[in-house]
Amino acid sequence: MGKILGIIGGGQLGMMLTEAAKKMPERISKIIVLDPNDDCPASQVGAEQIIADFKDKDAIIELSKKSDIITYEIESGDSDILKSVEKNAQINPSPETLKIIQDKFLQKSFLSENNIPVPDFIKIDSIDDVREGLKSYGYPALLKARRDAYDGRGNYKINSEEEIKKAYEYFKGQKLLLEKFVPFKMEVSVIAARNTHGQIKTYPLVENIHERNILRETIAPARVTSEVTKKAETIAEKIMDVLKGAGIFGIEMFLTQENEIIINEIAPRVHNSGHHSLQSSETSQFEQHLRAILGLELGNTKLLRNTIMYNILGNLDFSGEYKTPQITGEGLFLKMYGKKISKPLRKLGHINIVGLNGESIDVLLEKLKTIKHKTIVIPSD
């Protein structure tokens, strides 16, 4: 009899984890997600749903009593409550690992203490701390919320002394850190996995292009030298070794002008920049995450074919029901997330453009240009 899998979060990542779990019936017999949104994406593909906030104590306890193993697709769960229910269910990544990662100050402190390169940073307790930090870091610098921030939400780039007060007040009393700006050449990431026995595998380094702080495009593999790729993957393996948590981790990095790697942030879950693996790799990041938390041998992470992932985002000037994009053709794989309402910059789906016949990244980029107009979301009426 397979195990019952509990997932905190039932969005698109939970949806794709559920789909991967459905392909492993001998290992996973049932999937339950905890998500505040009725008819969440994961529930549309067969997951049972507990409708409650990610931090709801009673809901987390209920999930733990109904599950054999718990994981998450969003790092907003309450790590202390999760720690308290480990007697009911196995939890991976562990609550201790989640606690380190979900607070950006603790995360960067942990990495720095383990000699992993991160931007210079300081804890902020007052607006005077911001002013003092800027004397050292100069402009621009980044003021960041320590918790509950993703897709650029929770970051404020301070470009001048005149912006300090506005930036500080923007966060309305949240715990903060100030980070020195890195004039990077490229944003890259490594999807890394560690199973419960300590086996570690990484997917090849990918290149990420953002629009308005939201990932728009991932190029696999990254257009960098083999030396840069090796350096990034070595750092990722070290991070996995010191963190000890089991599962997939999305490790976001900056490539500096001097071709050095600096860690931006870590996500203790499957990651948007790993969606290419659904078609580019023998083992998708979603299957790999399940293999990792179940203690199975990790799958092959070799990139079998060049792939570009392009996110389908809600238009800035439109909210409401929308027409599903119609995109078909050789090497084009459209994945919509079942979200009925479009909102500005909401992630509605993605398309993988795959080099089935050995096409180069340049060829795939040209193909993307020809279909971008089809990804524009328009009202359904």
Ligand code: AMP
Contents of the next structure:
Amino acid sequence: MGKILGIIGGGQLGMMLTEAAKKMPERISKIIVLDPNDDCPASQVGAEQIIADFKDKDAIIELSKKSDIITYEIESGDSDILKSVEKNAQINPSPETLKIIQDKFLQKSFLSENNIPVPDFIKIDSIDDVREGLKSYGYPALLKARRDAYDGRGNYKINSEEEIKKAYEYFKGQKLLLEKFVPFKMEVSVIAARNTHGQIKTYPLVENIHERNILRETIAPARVTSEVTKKAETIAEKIMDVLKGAGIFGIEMFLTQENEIIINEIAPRVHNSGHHSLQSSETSQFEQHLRAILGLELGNTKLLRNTIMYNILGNLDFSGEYKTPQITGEGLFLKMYGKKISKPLRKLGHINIVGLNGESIDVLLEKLKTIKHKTIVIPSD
Ligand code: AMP
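What would the structure be for the form predicted together with adenosine monophosphate, given that what you showed me was the form predicted on its own?
What follows is the entire complex, opening with the chain shown before.
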């Protein structure tokens, strides 16, 4: 008999987890997602849905009673509530790990205690702490919300003394940390997996290009030397050694001008920079996550073909119903997430541009240039 899988969050990540789960019916017989939005992406591909807030205690209890295993696609779940329902369902990654990761201050403290390089940071309890911190970090520096931030929405880059007050007030009393600015030359990431028996595998290092703090493009593999790749993968493995819990972890890193690796942050879940694996690898990150939490042998993570992932984001200048982009062609894999409404910079889908015939990254980048205009989201008539 297959297990019933509960997922907190039914957005695009929950959707692609559901699709992967549907391909292993002997292991997973049913998928239930908890998501506040009616007709969420995961429910459109066959997951049952409990409609409630991610932190709704009664809904989480209901989900745990209906599920054998619980996992999440967002890191903002309430770790204390999750801990209290562990008697009903196995939860992976563990609520303890979630608790550390979902608070950027605890996460960075944990990493630096384990000798993993992170940007300099301090906890902020008052505007005077910000002023004090800036004296040693200089400008720019980043004021960040400790919790519930995603796609860069919890960051404020302070460029000068005049901006301190505005930055502090922007967060309206949220818990904060201040971080030293890293003048990185590239952002890279490693998708790593650990199964419930402790087996660990990492996907190859990829390069990430952000626009307005949101991931726009992932290049797999990253255009770096083999020494840099080795360094990044070694740090990723070290992180997996110290972090408890099974599943996929998205490890975001900065590559400095001196070719050092500094960890930006870790997501305890499948990650946007791993979407290339849907076509570039034998085992997608979604299948891998399920294999990890089910205690199965982890699949092959080798990059079989060069791939560029390009996010399809809502246009800055409109909100509302939109025309679904139409992009077809050899080596082009468009995935839309079934979201009815476009909002500025909302992640609506992605396209993987895949080197099916051994094309180089340069060739794939040229191909991306020729189709970019087709990814622009316009209002429906
Ligand atoms: P975050 O949401 O904290 O991952 O930040 C979103 C983006 O802001 C990152 O992908 C970086 O492009 C940028 N960023 C965050 N922290 C720093 C930092 N300490 N130095 C430079 N850029 C940063």
